[in-house]
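Listed next as structure tokens is one chain, alone, in the form predicted alone.
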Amino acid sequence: MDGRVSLSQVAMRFGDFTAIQPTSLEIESGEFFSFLGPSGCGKTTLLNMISGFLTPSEGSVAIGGTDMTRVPVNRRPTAMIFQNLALFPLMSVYQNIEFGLEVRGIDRQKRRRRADELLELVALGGSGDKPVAELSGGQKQRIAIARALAVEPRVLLLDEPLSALDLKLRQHMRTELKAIQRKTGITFIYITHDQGEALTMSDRVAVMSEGRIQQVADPMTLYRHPQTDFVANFVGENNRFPGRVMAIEGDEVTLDAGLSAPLRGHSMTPLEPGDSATLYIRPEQWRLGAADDRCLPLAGVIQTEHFEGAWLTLEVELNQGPMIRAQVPQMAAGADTQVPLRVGSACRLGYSSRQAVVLAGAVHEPTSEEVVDVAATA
């Protein structure tokens, strides 16, 4: 089944408000693709245009090479799992899974055979006669998936289906969803504000902000090589150093960030001396101790220390600089490092310039909504 989804300059307007700026995107058949962004960024609106619940104000939507822009919901080769799952609480598991097949006129024997196949797929074989109301949260999630798959869609759309689950169950269901997608080969399009979900499950992720796609890439590329300051701040945690470009050698940029020494990092975008730019360093990229040829040193005083098992998270106030966060292995507290990891003690932190990213422009200050979303995934 061809589950390619093509968006060609789709836009969505509600009166004077533009929810989706003109957007083009290609999602490959059999891909697990996620839209990631804060609440209100437009990701659910895009999903509703793909499903047919909304008709684009302009542009077109194609599935499998066929224009679906004006095709109604019930005639599209898609199925959708909503945030609240929308299961029928007074029906049995069998009745829920078979519902879509019954509407299509499939006879009872074939419906039951298909339901049993799907129950085995979602690891709930033998549960068909149970009332849905008696199932756990994770079991309900699986039944919702089985019901959606029963009609054999080419594209399965998932609108934050794990948001109501507790952390342990949410983490378990990430693995389950990915495994089901691999077994079926169906195109999954997933909506989430949870970075962990997007980075763990997806083949590719589109990061959205204010109705625009900021970057589309595989999870590792998004994390290591953000292309915009929004992506650098929203995906994971970053230490930010705004400043002015002093010199450029190849893709290595030297930045005056107002510290005791210049900072260096690499940039994939054109910059010139004198340009404003921001250097980003992930907390886990700091190294404790003296510098070597690849490691630029900064000095500061430890203000807080948080023990997190294998890791220590430090907040360090740099000399003549801002407060930064560093995540270092617990082994760094060993005597062989000669680094006293105590609140109030001085320390030296370095980093490899190859791991620091420099982006053009001033630093992006996250909105309160973005801060809430990031905190929710910590």
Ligand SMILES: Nc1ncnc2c1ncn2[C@@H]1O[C@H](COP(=O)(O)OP(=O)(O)OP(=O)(O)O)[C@@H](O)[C@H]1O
Given for the second form:
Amino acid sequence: MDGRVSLSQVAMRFGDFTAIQPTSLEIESGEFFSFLGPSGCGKTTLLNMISGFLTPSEGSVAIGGTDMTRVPVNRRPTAMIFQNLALFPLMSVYQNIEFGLEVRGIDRQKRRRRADELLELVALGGSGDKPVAELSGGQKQRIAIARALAVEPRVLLLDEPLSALDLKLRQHMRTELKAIQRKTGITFIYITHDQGEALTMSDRVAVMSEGRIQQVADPMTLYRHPQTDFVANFVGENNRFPGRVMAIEGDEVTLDAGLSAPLRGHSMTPLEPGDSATLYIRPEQWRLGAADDRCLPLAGVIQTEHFEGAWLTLEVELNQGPMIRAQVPQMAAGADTQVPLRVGSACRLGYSSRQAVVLAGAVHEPTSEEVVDVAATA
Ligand SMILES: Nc1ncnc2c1ncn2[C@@H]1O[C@H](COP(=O)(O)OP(=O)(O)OP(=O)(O)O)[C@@H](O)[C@H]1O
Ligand SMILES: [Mg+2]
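Could the form predicted together with this ligand be shown next, to go alongside the form predicted alone?
Below, the chain from earlier opens the complete complex, with every other chain and molecule after it.
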């Protein structure tokens, strides 16, 4: 059986509440696939329908082309790794890894051989006799992976497995997880609310919001060509300019966003002059120049400046316009003495229209006062 996972119109309702809207999706065998979305959007619910812990209210799940509707959790070719890994703390590493094999009646010698192979795979060879309690967080996580792989699943389901670890270890484990996935060729289905994790490890990512998949694409495409306002804002950072379409030439759109100059960007969807649309410029796409640099179309005043090592992050209030966030490489900022990037100085800004994305519809962004109002009346 291969590790292909097919969701056909699966939906999940809890009483009146729809946690997962009808969703269809094909995950390839051997793919590292992530579901990315904020807390409560339905990631665990979706994963539980694949593992069998939940039965979909509608639709079906197939693995390797076989319908799983009537297949219980322990008969599915899946294994799951949870956020709080649930290793047996009083047992040794060997006992933990061999547990699933023992339950399946596999003899001692075979179990030990398999456990040793898996310990090599997760780079913990020779530590089988250690008590689990003596391992570090990252080592425990790797044992949890070895234990899940021991039963030779075709699909490994990982529910935010790194969230309990500190930042350095989390970043290190991304590389490890990816390497383990490549070596084993098993389908990994990974869920996370951390876009850094999803983007660095995955072949493809499904971005979710409120029980709905917004976009499925490889990480680069998600970042460069978001298809919805949610994706444009959730994956990476964006400055957003709602406005009205003035002109269109091929896929290049000119937008009146009420600023001192029209904005240009490209759109993948058909638009007409007069349509409302929103243009997105990422903080790192801005070019900043001196106040008299007429090549740059917009003008503003630098309001704040944060030094972040490699990057300088600036907030610039556009003349008669909103506050935007810009990120410039620290080296360039220091080297270019023509541009005084100091709080209070006037500057000009430009960007390449090829990089700016335009999406149909002008999404109203609630002000912080409105958000507070809603919270107060709720
Ligand atoms: N058994 C249940 N009964 C009722 N509602 C549920 C149940 N399980 C989940 N929900 C609701 O479904 C929605 C999705 O929950 P889910 O656990 O899938 O979110 P999630 O994306 O995994 O969030 P997190 O990132 O916080 O883990 C939430 O609103 C949650 O309250
Ligand atoms: Mg969850």
